[in-house]
Every structure is written in C-alpha cells, then in structure tokens.
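Below sits a lone chain in structure tokens, taken as the form predicted alone.
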Amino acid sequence: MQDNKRLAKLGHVYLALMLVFLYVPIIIMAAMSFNDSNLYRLPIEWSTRWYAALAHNDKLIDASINSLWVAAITTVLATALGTAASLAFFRYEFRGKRLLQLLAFPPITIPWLIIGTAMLTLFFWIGMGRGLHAMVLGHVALAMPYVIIVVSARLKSFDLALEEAARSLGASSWQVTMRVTLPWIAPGVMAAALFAFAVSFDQFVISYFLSAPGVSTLPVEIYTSIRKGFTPEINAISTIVIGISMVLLLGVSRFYRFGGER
C-alpha cells in the first residue's frame, strides 16, 4: 500500500514537472509580448506596444493570413481524403490493401528536409514551380497520414452491423455513410481535422522549400525575422495564435468528447 502512494505520488510530481516544462516557456513569452522593453529588461514595464507594432508589419500579417489561407484548405483536402481512405480501408477487402496502408504513412517517418526537397525537384520537373498552391499539395501529403490515424482509430469501435441493418432497410451507400457511419465517427474526424491543421499551420520546412520569393508563411516568416534581428513582434503574434488555438479547442471540445460521445 505505501509503495503504492510513493508511485502515485512521483506520478503526480512527475506530471506537475511536464505541465512547467511545456507551459512555463509559453507563459514567459507571452508576458515578454507585454514588455515595454526590446531587450527583456526586468521588471516587465507592461505595455502593448508590440502589438500595436505588429498591426503595421505588413510582412508578419501577410505571412499569418496566407499560413490560414494554406492551414484551411489543407485540412478540408486532407481531413476528406484521409477519412475516405479510412472508410476504404476499413470496409473492404482488396488486393494490395495492406501495401497501400504501408505506403499510406512514410510521410510521418521521413524526415520532412528530404519530403521537402523531393517535391522540390518534381514540381520543377513537372513545371509546377513554387508558391501557395505547391504548399497546400505538399501539406496534404504531410497531414493525410495523421487523419488516417486518428479516424481509423475511430472506425474501430464501429460496428458494421449498423450500416448491414440501415442498407436491410432500404438505404443506399450514399445514405448509409451520411446518417450512420459519419456521425458516429464525427468525434475522430473533427479531432483529425484540428491535428491536420496544427501540422499545416506550424511546417516550417515544406513550406520553406516550396514557398515563392515574397510569398511565405507564418513559421518562414518568423525564421526569416529572427536571422535578421529579434523582434518582441514575433511574441505578440506568437501569443495570439496560442489564443486563438486554445480557445478553438475549448470550443471543439465543448461539443465533442474526443474518447467517444457527442
């Protein structure tokens, strides 16, 4: 029984030490966002003069529109095609199904330097170039694995005699996918939509490859900045895309229990 309160307790002391390791950092930056100083002098003299900095930084408001711009339409593109995959995958029977779930998830084991340069080489081979479009085309390939994942994971629980007894009762496939198998699976796509756009959202590599001269994204943007010059700018932006996620997985949350129910 004691050893058994001393693991509970290391347990407790363990997980309180993660909590500080990832969100202490979080929380100085986002007080740095408020400090009057360029240099991160002490006291914190608070003052919003960084965002009002940002509101005129053409650069970093353009890089965070076209990083939504790209995240938004990668996660409708990849959350659709990776849950289709999933259904696929999940029920029926073909031959060289296991190969293609194989080849399905590489993506997540290679390491992004050399996916970057290889779609690098085969849009100028195909003359596609560079630019936005090339992104969205990159971070699809990048996110489809994550939403495989997570919506196959989903699909586990399901019980195909839910589709057999809708289809026994005069329901086409169409039907059947629409009001039986997509609600009950809606929790795992909703929570691979969100992973599909953090991936989109923070790659700094595919997109650095594939961005266009004067077209780049938040994380480009942000790596670019810093080379130059640390700027308390790159606080304020950072501490209002971390608001924006929390509150939108708040939201999400509030309607979907990602372990199962609605």
Second form
Amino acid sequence: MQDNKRLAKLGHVYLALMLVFLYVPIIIMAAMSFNDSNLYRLPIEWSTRWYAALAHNDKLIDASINSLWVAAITTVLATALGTAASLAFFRYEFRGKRLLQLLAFPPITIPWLIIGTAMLTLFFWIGMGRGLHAMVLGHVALAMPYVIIVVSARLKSFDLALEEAARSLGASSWQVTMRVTLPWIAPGVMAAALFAFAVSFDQFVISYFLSAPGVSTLPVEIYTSIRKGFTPEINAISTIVIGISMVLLLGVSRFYRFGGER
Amino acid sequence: MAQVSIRGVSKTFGQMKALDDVSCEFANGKFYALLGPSGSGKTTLLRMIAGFEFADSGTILMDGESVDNLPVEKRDIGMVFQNYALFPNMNVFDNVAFGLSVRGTDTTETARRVGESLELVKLEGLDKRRPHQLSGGQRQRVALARALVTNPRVLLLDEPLSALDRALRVEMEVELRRIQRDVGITTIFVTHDQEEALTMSDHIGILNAGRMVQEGPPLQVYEHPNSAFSASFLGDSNLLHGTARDGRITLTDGGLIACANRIDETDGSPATGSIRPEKITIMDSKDSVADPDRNSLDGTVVSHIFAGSSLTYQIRWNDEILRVFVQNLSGDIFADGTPVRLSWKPDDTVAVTHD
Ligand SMILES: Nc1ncnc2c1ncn2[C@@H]1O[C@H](COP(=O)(O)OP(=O)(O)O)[C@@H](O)[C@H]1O
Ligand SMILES: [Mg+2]
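Alt. form predicted together with the partner chain, vs. the form predicted alone above:
Whole complex next, starting from this chain.
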C-alpha cells in the first residue's frame, strides 16, 4: 500500500518534470516574442513590435505562404493516396501484401537526412531538380505512412459485411466506397489529413535539401535567419506557428483518440 | 423471380473441400431450406449464388442463363446477412432506399416503394430511426425490407434468425414465411436448425461435409431419410445396426426387422434401419403384439421424461439406448426398470446407407 502511494507520487513528479521540460522553452519563447527588448532583458516590457516587424519581413511571409501551399497540396495527395492504400490493404488479400505494407513505412524509420539526400540525388538525376514541386513529392512520401496508420486503425472497426450488403443491393465499387465505407472512416480520414498537414508544415530536413535558392518554406527560412543573426521576430513567427499547431492538434484529438480507437 | 440451378459445383479452400460436386434446383417462388451442420458448406454455397465466392468447377444458372461471369451488383439478388449489416450512418428509410438510390430511381418512386416495403414488414413510422435505436427483431425486418425493395430475382438468407431469442425467432419464422408467400419470391434460407427447416420450407436440402446428402419436401425427407446422417440430423431417429439378409435386417441379437424399402446390399453386409421415436408403440412385455407383421423387440425402461401431453422413454435394448415418444393417452407410465415390448410397422422402418 505504502509502496504504491510512493510510486504514484514519483509518477506525478515525473509527469511534472516532463511537462516542464517540454513546455518551459516554448513558454519562454512566446513570452520573449512580446518583450520589447531584443536582449531578453527582464522584467518583460510588453510590446508587439516584433509582430509588427514580421509584417514587413517579406522573406518570412513568402516562406509562410509557400509552407501553407506545400502543406495543403501534400495533405490532399497524401490523404487520398494513403486512404486508397489503406482500403486496398483492408479489402484484399494479395501476394506481397505484407511486403508492400512494410515498404510503406521506411520514411518513418530511415533518418530524414538520408531520405533527403537520396531524393535530391534522384530528382537531379531525372532532371526535375529542386523546388516546391520536389518538396511536395518528398512530403507526400513522408506523410503517407501516417495516413495509412491512422486510417487503417479506423478501418479495423468497419464491418466488411456492410460493403457486401451494399454490393448485393446493386452498388458499384465506387458507390460502395463513397456511400458506405467513407462515411464510416471519415473521422479517421480527417485526423489523417490533419496529421499530414502537420508533418508537411513542420518538416525541415527534407525541405532544406529540396528547396531551390530563394524559394523556401518557413522552417527553412527560420533556420537561415538564425544563422545570419537571431532576432526576436523569429520568436514571434514561431509563436504563431505553435498556435496553429496547437489548434491542429485539438482538431486531430477531436477525431482521433491517441493510443486508442474512438 | 427466378429459378436458380446449381450444376456440379465444387469449391476448395486450401486443403478444405467446402463443396463437393453439389447440384440442386431452387424452384421459382419456392422457399428452400439449405440445412446442415456448421462447416458443411451452406454459407459457401449461398455466397456463391450471390457472387461473393467463385466455384472451382461447375456452373450456376439463373433462369437458365449462367451467372458465373456476373459480378454481385449485376446479379439482381436480395440478401439478408447473419448480423443484418444495416448501414449505421443511415436511418431506416435510407437503408431501405439504398438499392433504389444506387439505381438512380427518382424520389417519388423511391418514397412509394420504401413505404410499401416497410408496410410489408410492418415497420411503418420508424423511417427516421437509426439502426442502433432498433430492437433485434426490428433490425431483422429492416434488413428484409432493404433486400426486397428492388424486387430481386432471388432472396438469400444466411441463418437470419440465429441472433434472435427464442420467442422472437418463432414470431419471425411465421413473419418471414408470410412475407415470402406475399411476394412470391424464390427464397434460399440457410440454417443449421432442423426445426426451422421443417416448419418453414417447401423444400429441404441437407448438406454434410460439402455434399448434398438428400433433397425433397420436408415430409418426404422426414419420412424417407436416405442415410443415417439425414435420419438423425433432420428430426430424431433410432438407428438399429445389423446385417442384410433376404432384403431384411438381422439384428445383433438375432431378431429380424422388415423395412419399407428394399435393401440392395448383398446378404451379410452391414445394414442400418432408422425408426422415428414417435412411430414406436410401447407395451408391457407380457402382452403380445397383435399384428404378426409388425417389427418388435424387447427392452427395459431406463428413464422417462414426462411433459404433460407426451412422454419420452429411454429404453435399453442390448447395449443401445432407444428413444420412444408417446402421447399421454391413458395416463399410465411404465416405471423405470420395467421390461417392455416395442413394436412398429415395417413401413416405418427405413433402411439407410451408413457413412
Ligand atoms: N474464406 C474461406 N477461407 C478458408 N476456408 C473457408 C472459407 N470459407 C469457408 N471455409 C471453410 O469451408 C467450410 C465450409 O464453410 P461454410 O460454408 O461457412 O459452412 P457453414 O456455413 O455450413 O457453416 C468450413 O470448413 C470453413 O472453414
Ligand atoms: Mg455459415
């Protein structure tokens, strides 16, 4: 009994430390983005000057717009392809299915650095080169496994007899998918789409490798700025990005219960 | 409405022979019960007619035309699944309307036909309910209305009543049969319940281990089982083993049994007679059987079950236990341990093949 209580207390301490470790840097950064001083002087003098400065930083604004575009297109492609793949894995038994399922996951396990290098080499070799289009391809490959995982988890609760019932009533494969299967897995697909968006929007390494000079995404642009010399503008844009990410995360949790199926 | 013909269909899953050269006819407008124990291939055959499985050999015809190359959605069938498979994201109306809607039927026609179907299954007024707001019996009716709304050529049901409790099952048996008669649709009803098969169908087919053992109207199959399997699977049966002799059966204790049908086996080969428990008359062993043509044997009452209007005796004869079912006409019961004499007509003794 006594031991259990002590263990529980230890658990709470551990949890508190974890949260501090995760969130203190973020909170400091957000606080400093509102500090007038660029030297992190305390106490904080409230100011929105860094946010105002952002509005005139064309590079960061362009990079943000690029990031949104790339993430949006990645989301559509990765969600569509990943959902289709999940449906195929769910519906059909075919030769090499296990192998194919395994082959979809290396983007999660292989270091991004290596994938980035490999893609860069390939894209130059086939004459496609760098740029936002190359980035989209890279991001889709990266995001698709996440889509497959999330949609497949949702499909586990789907009764295949429903598809058979629909077919017996005269529905074509397309009608079965659109009217019976998709409505059921829609929450999973929504969660997967938000995941895909986040994967693309946060991606740095592969974007860095595949961006053409002068055309970059937000993480790449932030990195470049920091190398030239840090300004609290970076704190400001990062705070905005974190805000967006949090909203996305809330969106995902609306549809997808972490660690379990809703 | 259509006639469905199965011609020499076989199907193997891995090493498992699910169907072995099955042939049968499902007559136009008739209610056919496909009866067999679990794993005998009933579902496989039904799914093959629907188009979900494909035969390794043999062919399936509807109205004389092969449907082997028709996909499920073109076969024009109605199917009721074991767990109903209602679409959870649609209400009752949309569930029933599904088959019309995928065919592009216009809204007024759809509303009219869905209304008719719901009326047929006595579910008016529940259009807006979701499947999870319905009882088991109501779901069953929705599934039936959904399957019938497109006027399919054949209605396929895979153990549709097995998920219901007993009282509801009996009610649905009656309902199902009424609806089938109203619509006049060719119906194939898969069940492992011999009582369901007997009470509901125009025609019974008994499957065992992927083979069609026997087919015929319920009364005929019951009265004239062709095998030990069909005798004991459809209804209860006493099986007496012995050897063939002059077209009769010599029992192990030397007694001789005459049968309704000729025994084709050569003398001395094993033979089995099947007698239904209700065909047997039981009397005191001191009394003698009036009609000398009747088959008879002597045994001892082991136990009895009194059910008011009827009695079931367990009788020990040699090393076997025979069951005798009698109506409670006299109010007398033979006590356990009493020596008794059993007799029955040769006509009620069916020589069956043993497998
Ligand atoms: N898809 C399948 N894969 C492998 N074996 C199967 C499959 N479907 C049925 N079987 C086997 O075929 C036999 C007949 O099955 P089934 O038609 O479902 O029997 P029933 O409906 O009479 O219980 C069983 O032994 C079953 O295990
Ligand atoms: Mg079955």
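Under this definition, the rigid core comprises the largest set of C-alpha atoms superposing within 1.5 Å between the forms. Residue numbers count along the first chain shown, from 1. A quick note: this is a predicted structure, and the numbers were derived from the prediction, not measured.
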Honestly, after the rigid core fit, is residue 27 moving at least 2 Å at Cα between the two forms?
yes
